[in-house]
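The data below hold one chain only, encoded as structure tokens and taken in the form predicted on its own.
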Amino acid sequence: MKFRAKITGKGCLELFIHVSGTVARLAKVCVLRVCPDSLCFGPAGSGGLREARLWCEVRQGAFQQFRMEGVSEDLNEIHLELTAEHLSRAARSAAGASSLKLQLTHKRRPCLTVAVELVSSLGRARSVVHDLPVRVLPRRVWRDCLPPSLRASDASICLPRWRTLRSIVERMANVGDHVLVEANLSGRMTLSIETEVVSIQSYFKNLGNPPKSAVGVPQNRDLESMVQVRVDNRKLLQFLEGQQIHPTTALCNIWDNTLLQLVLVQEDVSLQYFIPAL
């Protein structure tokens, strides 16, 4: 098994720093899945969707160099389990760097080596090397690391402005533990929370729906009817506060009374966060 990648350019370096920071804020331990055309971050363990979980893909276009050889020609992947904060801390050291290199090494034990090339104000170059311990996962647990395969959602809608949404959810989190998220296929979305002493509702309209959101919807389906899911407010807020990328596309997908999925896309990065219904 071999893996080596290199990131250069301020924009790509900042993007990787933000991705690793997001993963670290949402998962203590993660699985780094090295594929021929991408790096994929996923949760450790086989908890399925019984708890909130994050999957993130960084495609090959974010790297100047990307080479890997998997377990075999037929199983051309590598699965590494590591502490997410270790990777985030190493990536943060690349702020202002000229390049960041990732390499699978063996230094008494398997490591993901992060080498950062820094240039001082006097033009002198120096390297900072982080050897992050990893556990190479056996093939029998690989399928536990894959994102879930789901049917088409019951509603898919574009999210409102991030700061606005985060502010509303933050205020609701101070009132109660559960938030009801509703949306339809006509661009309307509602967030609500209700306790014995107070009821709060926030309404959004004209948010827009992705073009494929109506695919597979029965012809007699009322596009104005709301689909709902009640989720843990703290998990939703954790994602809204923890994610650090600046998405060009931000979607909310709902499976009625079953699952909430938030999808963010920025250039060569896509991020999915699943929160199960209560």
Second form
Amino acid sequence: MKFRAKITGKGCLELFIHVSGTVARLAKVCVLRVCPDSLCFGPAGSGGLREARLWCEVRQGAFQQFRMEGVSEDLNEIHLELTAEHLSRAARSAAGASSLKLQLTHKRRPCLTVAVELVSSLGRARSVVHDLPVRVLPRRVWRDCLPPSLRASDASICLPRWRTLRSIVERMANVGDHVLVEANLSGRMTLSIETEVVSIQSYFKNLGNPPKSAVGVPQNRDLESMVQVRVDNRKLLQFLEGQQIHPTTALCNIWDNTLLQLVLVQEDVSLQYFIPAL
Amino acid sequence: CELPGGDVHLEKLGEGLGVRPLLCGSSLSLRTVNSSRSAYACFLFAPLFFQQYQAATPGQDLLRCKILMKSFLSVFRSLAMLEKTVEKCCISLNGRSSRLVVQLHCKFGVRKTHDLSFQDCESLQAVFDPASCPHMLRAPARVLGEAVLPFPPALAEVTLGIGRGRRVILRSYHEEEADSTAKAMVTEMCLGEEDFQQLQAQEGVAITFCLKEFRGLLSFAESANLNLSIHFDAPGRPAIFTIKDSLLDGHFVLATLSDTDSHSQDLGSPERHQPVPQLQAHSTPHPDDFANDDIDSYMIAMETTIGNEGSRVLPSISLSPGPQPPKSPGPHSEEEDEAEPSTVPGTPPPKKFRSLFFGSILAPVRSPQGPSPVLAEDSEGEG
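Could you switch over to the form predicted in complex with its partner chain, since the one displayed so far is the form predicted on its own?
Shown next: the complete complex, the earlier chain at its head.
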């Protein structure tokens, strides 16, 4: 098993720092899947979709160098379990660095070594090396860390402005724990929260829907009918506050009364967050 | 004495160590030691540091007292507020009423007066000589401050050493315990020789010391824009950190870990089994040396001892009540400078460092009551 990757360039480094920061905010232990053309972060342990979970993919384009050799030729992947905070901390030390290298090493135990080349304030080269302890996962548990494959969602809509969405959900979180998310295929979305004392609704329109081909929505859908799912507000807020990338695409998919999925894409990075219905 | 503006630095120092300052006479000196005796600091302020300095009148005894750190720090609590509102700070010692008076003259005619009670105490003087340390390095505090940034804030100890190519390496240190090491992330920061103003050490030397205390000193030195010198010797011998300015002089002495085999390998140095110097020989002074009351004669030996884990080669020394060096217990106002075994009830024992061993010797005028292990926790007074 071998893995070696290098990130250079301010934009790519910042993106990686944000990605690892997001993963650390939303999961304590994560699984790093090294695939032939990408690096995937997933939750540790099998839990299916009974809890809110994050998956993240960083495609090869984000790396200047990417070389890997998996467990075997037909199983060309490496699954590593590690503490997300370690990776985030190691990545943070690369703020303003010239390069960040990732490498699978063995230093008394398997490690993911993060080597950062810094330039000091006086222009002198400096290096920081972090050895993150990892656990190489056996093949029999590989299935657990893959993102779920689901039928096409019932509605798919672009999210409103991030800050607006976040502040609304934040205020709703002060009122109650359950939020109802509704959307249709005509660009309308509603967030509602209701308690004995008060009920709050936020209406968004003209949001836009992703093109059908990208989403795979079944034909003959009534475009106006609202699809809904009730989720834990705190989980939604945790994602809205915890995620750190600046997405060019942000959309959500709803499976009626079953599941809410938020998808963010920035360049070669994509984040997916699933929140099951209550 | 009067201090212009706010004396912000004292607070940073105190917060770093959380210990008691002692004020001594002719120039103002603040000395502190932490409860496990593994860190000692001494700041000496030249009279020039102050706008006005009135030393003890000749013929008067040298003023020496100890003050509760919590009280002293509470006077200088909010740095931001101090910098904005305090115009002048006057500190005076009132021997008769045993009070240290700190007066903050603030804007708009507001004057805050703090009366802190102090206790007489013995001199706290650690014996150390930077010149006797074979290795030293010096760099702007900023460089070292940048170097410790990647380490997690909760990290307790760090190893400093010279690697191949005369590079200075800082590495996180974790004790070799079965479970915890497996989970711990190891960070290593590498600085080039050119970052240092002076580097006098061979490849392979390394010491391990407490990062938290080092950070405390660094933040002060950085804020004052000073250079920091580190004088060190073999593992187990104390490391001396010094900062110097025309107005003040600071010395920090930290205990270092004596068993560094695993790190010796990593930093490329030969394996070293330094026998810990026999504690008795070093710390037992001759009672005859202390014939007079002069503070300089109250020398307190500083040694490191090793713990009594089975894996260690030498047995713990300070914990055995038998072969204690003769020392007298303090006067009734509890004497905190007395020798303290590393496990004092009420104080969590230092896990890795067995403490520097302070053996306090009182003048013969106070009749010694024979050797007795001092186990009482220092009295904090009224707090």
